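Next up is one chain by itself, shown in structure tokens, the form predicted on its own.
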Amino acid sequence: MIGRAGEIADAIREESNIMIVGHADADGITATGIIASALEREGIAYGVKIIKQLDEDALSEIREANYPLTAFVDLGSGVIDELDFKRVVMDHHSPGGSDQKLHLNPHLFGHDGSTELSGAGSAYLVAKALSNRNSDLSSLAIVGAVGDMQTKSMGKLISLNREILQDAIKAEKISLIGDIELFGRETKPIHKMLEYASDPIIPGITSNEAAAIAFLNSVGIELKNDRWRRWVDLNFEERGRVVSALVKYLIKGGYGKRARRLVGEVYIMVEEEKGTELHDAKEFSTLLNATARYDMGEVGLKVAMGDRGDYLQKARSLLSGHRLQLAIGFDVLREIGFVNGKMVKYVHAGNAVRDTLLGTLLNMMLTSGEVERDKPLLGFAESDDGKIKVSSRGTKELVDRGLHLNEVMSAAAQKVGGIGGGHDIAAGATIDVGKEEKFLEVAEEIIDGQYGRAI
């Protein structure tokens, strides 16, 4: 992979003006930020385009822009053979073609792109090949990997991601600690962190503010002094007391597996202010995701590249709205309900939820206990361009049985004239209105076949 990264770096050095095309999520935004920062240091001019998907409309716009070189980050592998212009690709999604020229993707080198290297990680390898001074950009690659949920299967970064983590630690950009992994360590009041716990769910406490407060009171935690205390405000002994009590609570309730997911590796952004969204890599990635979900990825890019003024405030405003929309969307999906198909559970949200939130909402459903985890979840929603966005989410157990959602989304979409791709555990597609039933039929056939092959 290092050799391929070097080849791409050489191709970049030859140009004076480059278009960067990045995917509209935290991984894509950090990947774009890494390459943009590296180009600035090399004195190379660049333009940026952050997009939801690389469909024919997007490709036409890129061709019309007519840059001497286009750098695709966190996307491009799925349509690699259609990129009929001068380009380099730094991605981690399953490749959809045979062209390996100037194409850096972990799958091409025997690595898993859903757990071992993110799109931002691929971009970082190229940035480092451009110059060793770009080692400080490793922290952005970690934010991208965490945002892409690359810690989910093992509870920590592994393989190539871990090598990048070591670069970030060596550069004194990130510190690694063992701590509670619930979202909101930095910014939420302690009782709210417990109330909103979703990975893992804490039965009887999650979604119950009074129960969360009562639990903390029972272990002697002071909730407020001059303001509500956050997890980062607790001392070491207090944190240990809460974690110990939570573990005992879950084990007593028969949820021992969930107890094991409470504590793990936490990645701290050393130079960021404690108690802010930027101090914890998980919260940082959520902030960036919020900007992308509302078509404001350029705001997230500015934050990723160091803006701590107006753009950061805009990003925080988008995050606040994002949290509200997720809560509303979760209730909407719960109310509509999932249909229990032969091989999947599916829901059609129409225009009741934003299509860019659908994947996140499916993930929330999987971790919430609201639906059984025996089948992958699939959702349909109307997008602003009059198409149907399809999102799918699975579990590690289902992947181990043979599920590969990238293959499902890609092949089913192709059958109905759409486009799809992603990872084995999470993938998406875009299809025309009215094609949902046929798409679902094909998807279920493919999944049935995947399980049969595994057996």
The other form holds:
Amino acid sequence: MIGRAGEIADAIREESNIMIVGHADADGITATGIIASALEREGIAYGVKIIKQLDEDALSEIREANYPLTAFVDLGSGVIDELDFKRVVMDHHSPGGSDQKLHLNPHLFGHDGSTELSGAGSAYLVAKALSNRNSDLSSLAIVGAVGDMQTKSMGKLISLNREILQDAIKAEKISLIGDIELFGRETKPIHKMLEYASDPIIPGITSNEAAAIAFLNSVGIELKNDRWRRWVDLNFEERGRVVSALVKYLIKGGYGKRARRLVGEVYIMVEEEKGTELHDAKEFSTLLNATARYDMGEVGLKVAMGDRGDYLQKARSLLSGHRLQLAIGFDVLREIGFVNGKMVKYVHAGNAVRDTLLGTLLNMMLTSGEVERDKPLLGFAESDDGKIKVSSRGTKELVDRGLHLNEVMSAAAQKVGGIGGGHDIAAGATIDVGKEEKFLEVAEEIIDGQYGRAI
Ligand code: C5P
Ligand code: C5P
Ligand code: ZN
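Structure of the form predicted in complex with cytidine-5'-monophosphate, please, following the form predicted on its own?
Expanding to the full complex; the earlier chain stays at the top.
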């Protein structure tokens, strides 16, 4: 892979003006930030375009912009054979063609793109090939990987991601601690962190503020001094006390499996201020996602590239809206309910859920215990451009049995004249209105075949 990264770095060095096209999520934004920073350091001019999907419209806009070189980050592999202009690709999605020229992707080198390397990681390898001084950008690659949930299957960063983590630790950009993994450990009052716990859900405490407060009181934790205390304000002994009480509580309730998910590796951005969204790589990635999901990826990019002023403020206000939208979306999907199909559970959200939130909401459904994890989840929602967005999410167990959602989404979409792609465990598509039923039928057929085949 290092050789391929070097070839791409050489192609970049030859240019004086480059268009960077990045995917509109935390991984795509950090990937874009990594390449943009590296180009600035090389004195190469660049333009940026952050897009949801590399469809025909996006491709014609890119062709029209007519840059001497286009650098695709966190997208491009799915339509690699259609990129018929001067380009380099740094991605980790399942490749949709065989062209390997100036194309860096873990799948081409025997690595898995949903756990071993993210789009930002792929971009980082090229930045590092451009110059060793770019090793400080490794922390952004970690934010990208965490944002893409690459820690989900194994509970930590592995393989190529782990090597990048070592760079980040060496550059004193990230420190690795074992800690509670609940969202909000930096920014939320402790009882709120417990109340909002969604991965894992803590039955009896999640969604019940009074119970969360009572629980913390029962283990003797002061909730407030001059202000509400956050997890990061607790000392080591207090943290241990809460964690062991939570573990006991979960085991006693028969949720031993969830107890294991409570604690894990947490990646701390050492240069950022403690108690802010930027201090914890996971919260940082959510902040970036909160910009991208509302077509404001450029705001996230500024923050990723170091802005701590107006753009950070803007991102923070988008984040509070994002949290609210996710909570509303979760309830909406629960209310509509999932249909238990032959091979998938599916839901059609119509225009009640923003298409860019669909995938995240399906993941929340899977981790919350709200729906059974015996089949992959598939969701449909109307998108702004009058099409239907499809998202699908699986589990590691289903993938181990043969499920490959990228194949499902791309083949079923193709069958109905749409486009799709992604990873084995998470993939998406866009199709025309009215094609949902046919799409579903084809998808179920393909999945049936996947479980049957030898793996
Ligand atoms: O487009 P991109 O590759 O950046 O996004 C990856 C998607 O895959 C994310 O939406 C992430 O939530 C999902 N994912 C997942 N489970 C994993 C790995 C990735 O749902 N184990
Ligand atoms: O949009 P959603 O979050 O469901 O996408 C899941 C994964 O599938 C992401 O990695 C996304 O980049 C990918 N995807 C794709 N092509 C599409 C739609 C989604 O590669 N047309
Ligand atoms: Zn990605």
